[in-house]
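A single chain comes next, written as structure tokens; it is the form predicted on its own.
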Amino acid sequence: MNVLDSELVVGALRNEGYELTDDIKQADTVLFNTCSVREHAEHKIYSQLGRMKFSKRYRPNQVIGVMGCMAQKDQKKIFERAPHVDIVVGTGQLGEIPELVDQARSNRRRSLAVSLGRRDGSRNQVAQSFESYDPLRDPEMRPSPFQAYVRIMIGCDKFCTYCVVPTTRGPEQSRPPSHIASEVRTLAGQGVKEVTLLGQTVNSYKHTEDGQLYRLSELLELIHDTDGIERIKFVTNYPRDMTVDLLEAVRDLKKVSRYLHVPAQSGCNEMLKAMKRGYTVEEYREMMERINSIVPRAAVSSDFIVGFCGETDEAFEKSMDLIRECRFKNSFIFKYSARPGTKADDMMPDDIPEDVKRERNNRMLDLQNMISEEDNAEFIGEQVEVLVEGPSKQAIKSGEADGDALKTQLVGRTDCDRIVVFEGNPRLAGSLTNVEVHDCTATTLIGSIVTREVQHGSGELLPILS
């Protein structure tokens, strides 16, 4: 969500004459985009606007300005923690940047822009004041040019206990489908081959156009033939609306990923009740055997919060029990912090200790990159087709990726969202390679291209050097 936040807003400011620096000591406008899922997050965004305080003194007309969720949940205190901030801005005002960057330049006043609270007006109100969807895209700010972000929803209303995304994102509702069609076309014009569809909770999308409901399983067929994409993935999913017509989709849609993001949380009853997860533990597994089911051999990974309020041995040995049993392609571990202005924080004491917090989290850490590893060993010797992003970080950290260089290391990603590593030509960046398995770590498939000659999307026939 913050990844495609920025390419909104890099392209509404390179629409008014401004361009990027990559040397912030230039820069006549910094813009903090922030998040408040967990504590260090915002730690870090107050350090550096801290350390922005003496950029300030030295260029009097440069403007700062702190945008996101952050800026949504802490509002004026960032005024009194950094007086030199300039303006505020939430995530249902990024449309306004623009303006508001002009207007503190010129009168110097501190601006701030954010959204109704969820009490401070009726549920449409607020969710008027949430809605910004920027229809200029940036290509330079996405993860490559042949990948981008697609938001089909915003907000969230499951209020999860520790949670600060309804308040901070505002109350869930869906975009039209025809707007989101027509986006996806408009990516595909200028390049792009994989669209990862984005909501809080993606599979809750529902919205109705022209007398028709359109739930994600409709929306993914709408979308599904659009020339020139090739891979469509959506993110992130709530277990209760894993439905069986979504999973029919991702089975009969070519196109669609054979992967599933399906955050568990814990793998005890108990726990997931005092997050207000709205799921049990066996209701989980049902879901798990529906997919094994319909979807064979889909990835599915997960989320996992350690040392929540109350969180005893015997509760975090069921998660461990959950991860054993359900086997996540990987699963992304947070230890539990306090966010302010949720339910967990208000009602429930914070009273698992730091180090038994970072205890569970390495040992849960260790199962997920035991399982990861030994499945992904399943793939030694299988032939996988891979979406070609480009050079490896490794190959541009070694300058490998630099020149005209005929090989170098290469990354991509399989229809199972796994990692694949391989050498090739950096001109195969953007398409589909078949490449041969023979390594792997936890996180990474190691291979090599099989493929003599692969079609570049501009129609060459690129040779592949062996």
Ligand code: SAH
The other form holds:
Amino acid sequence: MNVLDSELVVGALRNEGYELTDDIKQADTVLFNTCSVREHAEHKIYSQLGRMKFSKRYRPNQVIGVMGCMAQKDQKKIFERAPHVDIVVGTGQLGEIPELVDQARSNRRRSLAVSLGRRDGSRNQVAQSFESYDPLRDPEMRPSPFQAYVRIMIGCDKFCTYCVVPTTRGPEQSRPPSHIASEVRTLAGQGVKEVTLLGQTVNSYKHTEDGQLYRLSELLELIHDTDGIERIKFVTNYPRDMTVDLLEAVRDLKKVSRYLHVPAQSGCNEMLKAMKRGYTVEEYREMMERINSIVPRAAVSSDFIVGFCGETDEAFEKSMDLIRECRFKNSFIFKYSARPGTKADDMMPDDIPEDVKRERNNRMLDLQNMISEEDNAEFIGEQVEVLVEGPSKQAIKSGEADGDALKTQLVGRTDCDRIVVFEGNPRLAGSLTNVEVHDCTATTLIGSIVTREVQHGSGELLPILS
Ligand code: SAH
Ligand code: SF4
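Right, and the form predicted in complex with the named molecule of this protein, after the form predicted on its own?
To see the whole picture, the full complex is given below, headed by that same chain.
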């Protein structure tokens, strides 16, 4: 979501004549896009801001801004800790950034633009203070020119006890289907082949337009036939809303990836209850059965929090059991980080020592990696269809992909979101290509492009490089 927010803000600033620079010392304006989900992310921003303390001595006209979740959460505190910051802009005010930067430069006055707190008004007032901001798309700011994020919802109303998101991103609101469909068409016109629909609980999407109720399944159907779009993904799913209609849409709509990210967070009912996740581990298992029966071979990935308040060894082992049983494609594993303003921080002691959190984190990571590697090995000898993203990070770093290289290491993803690396012409970026897998690691399939053989006029067989 932050990648998308950065793209939109850069798009708006470019419209005003700004250009990006790689060198922070050259920048007239420095904006930090921030995350508050864990404390560590905030520390990083405060130390970066600390390093910019004397920056204005050399560039008196420089404007320094903090945008995003931390801005909404810490507000004035940011000016107190870093007096050289000029603007603090919450997730609901990103559209105001060009004007706020201009004002800060011309009158050197600080400004704070944030939304209402969740208890500072009626639900409607609070919701309205978080504006959805998706007007300007900037192709150059995307992870690749062929892939784009599309926000379909903002905010979250689930209030898991550990989580700061409902406060920093406000009430859950679904965008109108017609706006989303038109944005997808615009993106397709810009050459995008793969869209990823975004929402904190993307499968809770609901919007009524012209008397028709659209759930995520209907929305997928609405955008499925957009010319030029080859693949559609959506993240992140909430286990309780993984309904049959949605799974049938994933099964039946051929452009929709068979990849489902459905965070479990824990495999222990006491923990799930303390987290207020709204489901039991038995219900999570039933959901997995539903997925496996309706969308066979779907790849499911998860998030886990280790060391949540009161997590015993036994409770942790139950999470390990769930991973063994579900064999997730991958899991994002986080050590619990107490967040001010959340129910867990107010009511429950953060009682698991850091070294225990670290040890559980490492053990869980080892288990998940072992499973990912074993499951990836099943692909060895198989052909997979890959959407080519472009040269791999390694090829870019080594300079191998520079200039008019005819062959370099490329990276792409399968329909079920597995990363594949292989040698090929960089011009294949953006195309769907068949790759035969001959090796793997826990995170990557390694293969080579399949050369098709076609019948030539003379009856001679000629190899063709895909
Ligand atoms: N909306 C998404 C998650 C957003 S935050 C969902 O509900 O799945 C991404 C992940 O960060 C969460 O799934 C959770 O695993 C982790 N997370 C959130 N708050 C956390 C905290 N206080 N400490 C550690 N991990 C946290
Ligand atoms: Fe946070 Fe829970 Fe909402 Fe996800 S569903 S954003 S974890 S409150």
